[in-house]
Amino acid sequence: MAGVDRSLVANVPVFAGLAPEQIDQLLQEAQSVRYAKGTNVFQQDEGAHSFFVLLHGRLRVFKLTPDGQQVVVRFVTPGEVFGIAMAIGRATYPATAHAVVDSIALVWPSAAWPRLAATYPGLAVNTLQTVGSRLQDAHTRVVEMSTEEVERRVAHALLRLARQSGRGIEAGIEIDFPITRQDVAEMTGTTLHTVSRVLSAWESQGLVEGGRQRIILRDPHKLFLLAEGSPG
């Protein structure tokens, strides 16, 4: 594939263990596609025509429930493989992937997946590990939503985002992409009003700092204690 250097995917987990020439061959079959901020890469229940690796940007993955509620499943960060419906035996995408900022992804046709997985067993193994990790994360979140008070759920969500996309700054750890209180509500199975109340209280205590689509964790250790249910 012209224009994509192998060095751009050197640290992409799905390519781990593949020989340089194998990565080159995979890149030759991909297209590099730009997705403007605010556009969808694909939509829930759409035919799964492609699978992707995010090179640059951030994506919000969300599901609509039958009664129209929006649930944020996760955020996709650079280096992640996504849209791998074919690898888990689905003909359609289970959720919508939305570009939070201008983003660039490598795109392969889903029809090529069986051949690529057979030709490059490492690709299939790495993809399966990714699916397993996301399933484990989903189980953790289900338990949190079933058993934990809302403050603990919000603390867990912020710490999870900080681990994925945190950037150290003088004031603490900034989640380095636009995120709203509504996003946090949809990640934690609660309401915007409740999340606003929790974050406002934490702001007054100096635990977090917020702004328009911006969250800084000023005291990550105290948030960790809250998430674990410790009085600190």
Contents of the next structure:
Number of protein chains: 2
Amino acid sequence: MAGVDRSLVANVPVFAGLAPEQIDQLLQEAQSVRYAKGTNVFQQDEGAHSFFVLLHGRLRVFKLTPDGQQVVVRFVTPGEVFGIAMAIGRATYPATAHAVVDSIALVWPSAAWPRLAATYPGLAVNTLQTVGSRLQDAHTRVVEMSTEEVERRVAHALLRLARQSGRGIEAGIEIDFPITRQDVAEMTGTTLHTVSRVLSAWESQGLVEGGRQRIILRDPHKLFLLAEGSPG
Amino acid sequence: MAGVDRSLVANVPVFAGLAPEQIDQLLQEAQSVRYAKGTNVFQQDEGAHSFFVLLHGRLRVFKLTPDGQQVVVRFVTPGEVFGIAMAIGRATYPATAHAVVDSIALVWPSAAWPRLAATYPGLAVNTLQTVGSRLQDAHTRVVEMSTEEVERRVAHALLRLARQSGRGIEAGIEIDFPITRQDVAEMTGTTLHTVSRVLSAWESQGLVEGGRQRIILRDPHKLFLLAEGSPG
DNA sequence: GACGCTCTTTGCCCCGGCGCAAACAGGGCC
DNA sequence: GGCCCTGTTTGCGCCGGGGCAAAGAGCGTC
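I've shown you the form predicted alone. Could you give me the structure of the form predicted in complex with the DNA?
Expanding to the full complex; the earlier chain stays at the top.
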């Protein structure tokens, strides 16, 4: 698409190591699409027609269970590929991607993937690494859910969010997109109520500062100790 | 290595679509190694020197937490690649692979991976699909642990084991390798005691049949209904 | 054939965290 | 400025399932 400049994707890991001309060629096949806050980029179980690279914004990726419960898979930050169901051999999207703020993504038709992967071998290798690190993350999550009590899981989740989407402010580190207690609950396998209680307790100890769809880590180090299981 | 015949890997998905000559070339670079029951193929945090394809046997892959708890990541069955830490950008193995029965694997040096992936593009594509389906599995597990109570999780785990390693016998489906209640607990995020209680209850209803390191599913369909959340 | 190791079962108690319910508060919108 | 919608807090009671403890049972070994 005209108007998508190479500099926009200079730091996109999935394009790492590709020659500038190759990146230009890839970009020529992409569309740049805007998704308004509150809309879905794609929905679970719908045909995996496209894959994407997020340029701006924040997406919440979640799975819906048959009985209507949501589980947050991850939040997508700019520079990440997403929606690569086709590349991993799925015909449909395994989850829904929802824009939590106004977002812009590059969009390629999934049908182009086999050709692109064959033409630019680095693309498949990079994608393999991306998927691999998501696999690591998922396993980490399984281990946490198997062995840690709720408080530690919430601490881990907040630290991860801060690392991925933290904005340093004088009061500490603020998660830089609107996130609810419910979201945190769905990331950690607990309930809205329990998350609220945990955060309230932490707030009274000065570890965090809350607000509507807002979380600030006032004392990341103490949270880290909590996450690692230090008593108290 | 001499003596490794192409027919041994005819049904290995990671080699799917490769030309017979290419498979022969790959096999020439591999060693065939035997691992006695009870030994480790590799250990968590050790340098990822090799990657593998399992030819015979069964491996239990698990992660060890800092405080000594184990979490089973998966069981490896013949035909699967494993230990591909290097391919997904890790310098060390993220888990330990333990032979639960005498096992044989093809072994390649990890250092050869970049060259192999570049030489045989199909290899990277197939590996991407493999890693992708493991990612799916891991997410499924996260969803189950987030939304299902223990009994359903155990039912799901047994059905998965039966599909992957089930031997049909007149009494039902038997898991065809030695597996302990502790293993099932570590797969489902619960305790040995709770798994034992659940299986005892099911045995008294005729759903399963137990034994030392032995589980037989007598009524897979009822178990399936249980796993899907049907009451009773 | 007896011993010992590992795996399994079961009883009992307790508690982390969930469910329910109700009150409370930002903040967007008219 | 007031209303309403959505998100948050908090109290209370209960219970699934974990912890602890101890007894029982395959199975390999000498």
